[in-house]
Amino acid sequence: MKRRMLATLLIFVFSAAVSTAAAFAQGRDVRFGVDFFVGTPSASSDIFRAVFPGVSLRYRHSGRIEFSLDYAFMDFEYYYPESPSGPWMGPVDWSSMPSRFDKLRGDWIFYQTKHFIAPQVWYIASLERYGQPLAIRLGAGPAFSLVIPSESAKFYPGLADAYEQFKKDFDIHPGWSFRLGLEYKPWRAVRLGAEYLFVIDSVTSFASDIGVWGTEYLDRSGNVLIFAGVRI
């Protein structure tokens, strides 16, 4: 029910944003924008099964250069006590939780959330000269993944220890993101399209992982994003 309400709200917000942007953009040079997007956990995942939402605030510096600040809510990850005496296990996907907790998913308080923040610079190659309201967009920039524990860690020391143990290896996880997308402009103030997002930890780990996974690495570390945005 909450998801349906959220989806309705997002549709309403986007519709309102499109109407407002269309009114503002009449006869003006559009510079600012916002894109809403959903992404798949990996490039070949079933898009309707597991997606993450995000938003991108954009500024067009010149005809071909844009800057953006992107945020995505990536995931919930869960912890659980194996017994009333501990130890605490996790983080895991809900599908890996013990079956005795199956009915508690909506109320589960022992979790952490994963977030993705990426300031990006973009090169926008318009294809309008070929008679198509399309553009190819190439983006790159630093990317940060961060994890935030739920407030319950303050009241369950076993959970706090498990989270600290996880955080030792994770903390704020810096990397680099690269984007390649196709943008469709049905109206002056509206953008629709899809992108491939590819995140690497570092050049050395990228080289090493490519060696291990080969071309499968592009699927494992990539995400497909579908976006809809407005410009004013």
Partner chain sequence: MKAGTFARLLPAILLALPLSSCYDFFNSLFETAAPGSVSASDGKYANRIEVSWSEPDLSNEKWEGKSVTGYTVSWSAPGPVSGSDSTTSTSYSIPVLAADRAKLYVVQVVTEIDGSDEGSSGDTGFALETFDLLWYDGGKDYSFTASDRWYVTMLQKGFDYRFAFADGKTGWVEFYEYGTLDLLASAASEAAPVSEPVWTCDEDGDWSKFYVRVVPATAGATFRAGYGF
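Numbering follows the first chain given and starts at 1. Rigid core (definition): largest C-alpha set, two forms, superposition within 1.5 Å. Keep in mind the model is a prediction, meaning the values are calculated, not measured. First, how it differs from the form predicted alone.
- Comparing the forms between these two forms, the C-alpha position of residue 224 differs by less than 2 angstroms, with the core used for superposition.
- Fitting the two forms on the rigid core leaves the C-alpha of residue 62 displaced by under 2 angstroms between these two forms.
- The two forms, fitted on the rigid core, differ between these two forms by less than 2 Å at the CA of residue 198.
Beyond the form predicted in complex with the partner chain, can we have the form predicted alone?
The text that comes after this line covers the one chain and nothing more.
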């Protein structure tokens, strides 16, 4: 239900933003923008295990350089006790929860949410000189996976004993984000496109994985993002 509400909100905000941009961007030097995106899960990566929505705030510094702050809601992950006395199990998707909990999903308090935050620097290579309203996008920057547990461990201390993150307000995991994509600009203030997103722990691990998997790495660890954005 929460995911459906979030998707509906994103669609509504994007529709309103497109209308506003079309009305006010005529003849202006458009530098600020908002992109809304949806991404696919990775085949083997632990970063994005499900389809994820997100938003990107952008600033165009010049014709080729952009800066952005990207946020994506990654997932809900759930925990459950094997018996009233434990032990605790998880994290798992709700689809992997025991069937005895099926009717309790709306009231379930043993969970954590995962979030993705990434400040990025972009290089935009325009292809308009070739007669097409297209551009190649290259982006890179730090990336942070933020895990926020529910407050259920305050009432069930055994959960905190089993999982260290429930003793904290949040847990953050740093890494690096690399992006490669193509954008299409049907109008001056609107753009659409797709890109590959890779989130890695370090450049060394990225090089090692490429050496092991070669081009198969794209399928195993890459996330495909579809985006739509406006400039205001």
